[in-house]
Amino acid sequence: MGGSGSRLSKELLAEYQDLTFLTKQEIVQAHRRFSELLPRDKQNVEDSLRERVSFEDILSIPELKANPFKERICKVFSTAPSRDSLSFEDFLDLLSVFSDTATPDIKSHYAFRIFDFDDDGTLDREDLCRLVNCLTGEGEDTQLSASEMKQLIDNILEESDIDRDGTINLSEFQHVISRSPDFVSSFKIVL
């Protein structure tokens, strides 16, 4: 399968490099990993750029499998009307945002979208509760009690909700993230 039908063209590689934070080598590797998730008869370049991969298959990638936000990550980057699959370009966007070279503003914008579980443009108490449960696990031995959860969310809002409206907007979130030096280095997925 090593013929020209299995490789991205130089023009397409250059275009993807211009539109992402990825190197040509990372794009080629991403394409190979994406294509491996497609049925054998769809692994050529033309089909790989047209086909979509289900979340179930995307989430089989070890680099995503262990992430507590894996479903939200896929939903945020999916351009499918039903938001249940990724195209190669969706997959590239995802890897670009989670790359070492993506800017802190881009990373914090997408982190906010991932944590905004109801997609309403703010992090409210319910989003924060779901966020904490994703981080701590939802098992009985790891889940916070109702009073612990309330206290934690009260503390988060006290620190982050600058305009005191009971939610955290993107600007407030980015302000908090800007004071967290390890955020950028920890918000990454490397194939």
Contents of the next structure:
Amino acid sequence: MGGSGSRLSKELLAEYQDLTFLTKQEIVQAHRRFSELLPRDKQNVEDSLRERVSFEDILSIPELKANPFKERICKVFSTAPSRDSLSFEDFLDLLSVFSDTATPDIKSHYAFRIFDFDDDGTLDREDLCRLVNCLTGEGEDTQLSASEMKQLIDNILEESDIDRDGTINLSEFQHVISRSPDFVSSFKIVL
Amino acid sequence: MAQPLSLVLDVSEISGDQDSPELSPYEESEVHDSFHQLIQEQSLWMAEEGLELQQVAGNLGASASGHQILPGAEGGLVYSTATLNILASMPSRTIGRSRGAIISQYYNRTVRMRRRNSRPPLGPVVCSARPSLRLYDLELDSAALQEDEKRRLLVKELQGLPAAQRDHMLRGMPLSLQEKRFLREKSRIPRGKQRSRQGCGGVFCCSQLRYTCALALHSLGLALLTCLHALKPWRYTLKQIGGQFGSSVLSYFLFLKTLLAFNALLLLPLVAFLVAVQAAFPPEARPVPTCTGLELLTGGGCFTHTVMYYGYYSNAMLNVPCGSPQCSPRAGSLPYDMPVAYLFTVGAAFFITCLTLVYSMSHSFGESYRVGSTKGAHAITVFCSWDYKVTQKWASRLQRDNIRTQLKELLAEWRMRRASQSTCGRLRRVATLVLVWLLCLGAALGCAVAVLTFSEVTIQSPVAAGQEAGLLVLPVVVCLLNLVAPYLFRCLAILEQHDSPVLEVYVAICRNLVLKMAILGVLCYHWLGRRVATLQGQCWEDCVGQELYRFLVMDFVFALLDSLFGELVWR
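Moving on from the form predicted on its own, kindly provide the form predicted in complex with the partner chain as a structure.
Below is the whole assembly, all chains and molecules, this chain first.
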């Protein structure tokens, strides 16, 4: 673990434990993994809480490497003005939402933000199209044909768009999610 | 008296940057044009109502000069961008993306929670036409207040909550950690104010005590959780399994871990009360047969003289002080009634297991079954089917292939079903469903009758002492039936079309359960009804235990062969 220079203070740990869904061990481990991504001269406690890690480094961790939504996840949790890097608190936010004890409410809220590719607050046809392409694969032969895609998106909107405005907003999304028992157990990332 | 209805929408102009070039989720001025049609329809309807009211007012003789209909109701509607702005900042649109809307929503929730806890404060109430909206409900007014103002109000409400509830509220908010720390810092009541609150009466002392208790319990709970987390065995291994194979395979290993925990828990009282005592006072020596290799399969032979065998325990009192002068009585010896000990220990163990199982099953059923989970398969597959635990590239590729196949199958089935929506098609579907169910139940019944007949045959012709391999025939037959019947059910299920894959899985599980229950029922009757009757005074536990052992071993062998040849080689 290293000397006392790489450990978080007790008050800070308690505060993080109160405000996120993570346990003390998970926070300490997250801090260790985050420090490993920083350059060698910035791996002490004060710098690690201030510094930001660029997307390329965050996306290289094995837990996110094989995820088709990794760029969206990083973008949603980033609080930088240019939204291209994550601080340690953003990283904790990420792990907290994806942890075992997070409420389904907060998980579905962030899932909605992740799937909203153009960040306009609703899932329209373009968002759904990109979502399905992420799920099925990027290659030409793995994607659905144009007619299948249109049919699928029509069916999705038919099933979940309650106010018939052509887009899915957060409440409709949460309503669909609440019908599936698998969502909470599959929306998890463990360090 | 009939007041004329004024339908003019009085909109205050909102100053703000309407054409911001870059849209980030924290921008509140977003114009949606999909509301246009809705607005048109609504205003046409309102205009019609206005016309009707005009007629009614004319009939009643009241003056009809005060009202105005919306301009341009017959033709196209022109609304200012300010109106569209207000409509676009409705909660349904903004809650998904803007921080201000999230703060408003949680302000409302906090207010409701605080009001539930205590009476509302009798502070200065703003004299306006609709005080409830103006003062307490920020969501509809979200365009009117700035974000800082909303944050200030939220902080004020959070200060009114007890500390544990405040932390709970903050934890559940979908804001960034930075924002939450800021809110927490601001809503912390300084020490001086806290003490002055305490002097306000006995009620506050009581509630303060309650809050301290809640805080102490909360920190104790956190400490316990940390301990439990540290004690979890195989945590890293399970994570690797989940990462490589996904959540479904992981759930099987979690089930195995639970079974192991159960068995370890059951082992303790059994060893303490039965096995240890029996090992300390062994029964008198009997001639032990030599060990051949067949005991591993039949469960008999030289196994019957081992200390943990079913019928090994003595059916009498142990450690009885003897009266005759030959044996030397030990000082302070207590008689131990073995049958009673056996009954109570096993009974208590089963009772505890039953309670734990019922509790955990009801708990997980509440989590795993959702009403309406069989409808809307397309949306659920697209939104919920990606497993975020996989960490390997090849597992991720496999998952993508699976999802793609699933989506294509859903679309194909939907197209086929849409083609046969007529009454004739529906009747045909119902008839097929009934037929398939009858066939499956008939197959289960047939299997049960076959097992019954075969078991009668084995009773009629008892196995000779040297040919103990003949004891394995009934287990082999039962295992073969258990293997073949589910494949038959799967073939029959191809004929019927269901709405969703989830429903198909539930139906298949039901049918297999019926089959297993029927065969198990027949076997129980065979063991406890018929076989025990032919024992002539021998220990029934040995007999039934050996049969169970043989069945378990055969089932294991068949499952191995099925996985090897059925799944791996065939695929």
